[in-house]
Amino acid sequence: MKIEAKNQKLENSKCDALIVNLFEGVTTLSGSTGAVDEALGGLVKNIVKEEGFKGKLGSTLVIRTNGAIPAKKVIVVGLGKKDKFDIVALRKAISASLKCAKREKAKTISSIVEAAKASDLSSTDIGQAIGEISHLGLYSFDKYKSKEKDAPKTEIQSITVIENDSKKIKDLTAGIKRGVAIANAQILARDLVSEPALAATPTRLANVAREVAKKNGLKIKVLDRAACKKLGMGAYLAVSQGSEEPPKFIEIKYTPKGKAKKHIAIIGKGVTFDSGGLSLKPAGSMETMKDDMSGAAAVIGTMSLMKEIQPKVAITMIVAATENMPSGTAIRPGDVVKAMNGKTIEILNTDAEGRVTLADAVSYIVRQKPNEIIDLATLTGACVVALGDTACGVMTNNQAFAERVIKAGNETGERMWQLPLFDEDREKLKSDIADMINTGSKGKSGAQNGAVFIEQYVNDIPWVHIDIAGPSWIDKENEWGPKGPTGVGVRTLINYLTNYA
């Protein structure tokens, strides 16, 4: 898809859909929108009273021009109320014009942008929207569905948005340019979550991490079994030995020009399919069970990029893959196995996995001795249950780069909420027999009881743990994209790196 700002006159652009738009409750058309009015001899006033549109956010129209002007079709989308206008709004406008510009199998659209002057939106703003929205709300994934041969291609193959200030131009076409890179990052995390789990094992992540590397000139290390054995990873590799797929622990480096500010460490969760092990899941629990490496996927979609955005700080991504499976050689309830750092763990539960790798992931990070460490993990079916699909659970052992996190978070729409830690939460993972139990409380604060274990192993470096379990999956279109897969955590670790580490 090719997108791109001009200088042009709205209604002399020859296009399949003209793209305007009108806030709720106004019945003046004005700028653009009534320059395409006037050119079609006052028509969109017209059909907009007749169709009764009121200009809801997200509601669009569609008004064939039959030759009156060189665009097919005029659509109007809603923006809302004006004075509640801002980003979250103009991602849903585009979203949903888009959506109705490919219903009508349109192909080239032209575009506004001058509904955002209505806020303080900056035009780089504007451009990153529009290049994020066109890739991720268009996003689909069909790799495995039958295809005819002779079947029309009607996916959009063009979009000009229309601007005729120079400078604004050129902040425009900055902005999209940024916004498809992140974009594509988020769509290299999401098919890797949508492929099958016999497809994404743990070898086809490394092999992913490798292509990513090269692309980006970064450094990479991928142990095997053998080698993890030798650092002592005894908790990792339980998890992965009864599966017969061979476990790969990824660690991707990027180092930038001149000094580092500083050293950040991000570490995906990347339990490739997690049967529970032989705590065995419930079938339709199953279901969806090939996202639990959403938190690698993520990771690794971040570094994607890096050769993009170039960061001022020094990045380590850790992915500890591995299948969770059961069999005669998977970890049975009631064993005791030994992290990296020397400590024990009583496993109770071979469903509570994630966290049991992630112990020795943080273990091995934490030898680097980073400034900060961000995990993003698929942990708990409890921070489902507190906050549905909508926010990401973020807990923290330091409050000031939580707040970070959560503000990089927010900013680019993939919402975060922290929830507590408290004292009597770490309190629940004491064991008669090891240092510490893989559960806590059963049916009590069970997001916090996965935080408070990885805790243990974070060495008071300062750690923001964001459990994805919610929205690393969706069961309804949103303007981001389809149900599935979502990407999360993309967008927040590139804003978090570039702006606010």
Ligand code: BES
Contents of the next structure:
Amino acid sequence: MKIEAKNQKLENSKCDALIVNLFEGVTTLSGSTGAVDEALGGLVKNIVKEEGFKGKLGSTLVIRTNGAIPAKKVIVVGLGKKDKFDIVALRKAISASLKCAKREKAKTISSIVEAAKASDLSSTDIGQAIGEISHLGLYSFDKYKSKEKDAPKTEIQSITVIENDSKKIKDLTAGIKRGVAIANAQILARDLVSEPALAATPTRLANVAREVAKKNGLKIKVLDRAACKKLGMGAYLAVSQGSEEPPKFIEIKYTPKGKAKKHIAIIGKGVTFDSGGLSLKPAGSMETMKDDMSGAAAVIGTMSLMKEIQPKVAITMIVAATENMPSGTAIRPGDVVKAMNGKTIEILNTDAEGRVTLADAVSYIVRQKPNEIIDLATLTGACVVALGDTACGVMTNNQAFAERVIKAGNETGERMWQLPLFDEDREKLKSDIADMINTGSKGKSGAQNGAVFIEQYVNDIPWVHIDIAGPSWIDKENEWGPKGPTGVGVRTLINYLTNYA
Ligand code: BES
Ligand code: MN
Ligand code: ZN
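Alongside the form predicted on its own that was just displayed, please also present the structure of the form predicted in complex with the ligand.
So here's everything in the complex, that chain up top.
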């Protein structure tokens, strides 16, 4: 798909679908929408009236032009109430209009962005939204569908963004470029999560990480079971011991040109399939557990953009990839294991495995003394209960740091909501025979129990834990894409690393 910003008379734009827009409750068509209406002899105005089109956010109306202008069809998209129009509304309008164009089998699209200009959005932000939504909103994963592969599919080939202020074309173009790049990084994450656990094994994750590192000129290290054992990663290896799939501990390093402002560690939970282990999950809960490496997918996706975005901070990415399986060699409830930093863990529930893998991932990175640690993990069902698939749960030992991450996330449309960590919840980690248990109080504060466990390993380094268990998988399509894996976290990390770090 080619997206370009151009100075063009929109009535003259030759395309399959020309997208114009209308605010809710507006009846006089002005500006570009008005110009198109005029060129069509008042057709738009008439059909809007006849069809009772109200301009509700995301609603669409298709008008055939019958050769009156070079565009074959005009799509009117509703922008919602003018005083409520913002970047979120803009993204929804872009998504709705492109999905409509796709339904209409349009290959070439032209669109105005005038309405967006009526708000205080910058041309760069508008461009970024177009770049992101055009790729993410129309995403589908049909690699394994034999039928649809054969059927010829109409794909949108080009989007021309019409802008008559030539000074703004530069900003729009830069925004589009950034948006498309970010979308592609998130698509890499989405593809990895969508891939069944049969294919997306720890070994496969390591291979994809190698490709990403190579393409971006980054250093990569992949530790196998023996190397991890040597380092004393008894916690991570305990999780992997029930599986036939070998674990892979993956580390990628990015160093900026010139002096790094700071060193940031980004860690992603990489459980490629979570059966629960001997504390086996019920069948229904297991159906989506190929997504338990969404954190890993997000950090790998983020690293795939390093060459393009060149952050001014040093970044170390860590993924302790493994499966969590039940077998004769699996870890048992009641077993005690030792993490790399010497702390012992009584495994009461083998389904609370993510935090156990993270104990070693965090212990490993702490030795390098990073300035900040961010971990992304599909850690708890409790967080899904609390925030649904709408928002990620954020927990921290450093409020100011968390606030910057939350802001970075919310700006990109990845909703972040903080949950508190209290000493009372830390108390619940006490074990009768080891340094800590891997659960907490049953059925209470589940998301925080996971966080205070990880906190035991961060050694007071500023740390933000993002529980992405909810938003990593959505049940209903939205402007960002179809139901299923979302690749959540990529946009937050990119925004944080480039603008807030
Ligand atoms: N991977 C799951 C968490 C999860 C649940 C992710 C639903 C996505 C959707 C995690 O490993 C897990 O099983 N957590 C347990 C912890 C409990 C045993 C203390 C949970 O949340 O039930
Ligand atoms: Mn689990
Ligand atoms: Zn898990």
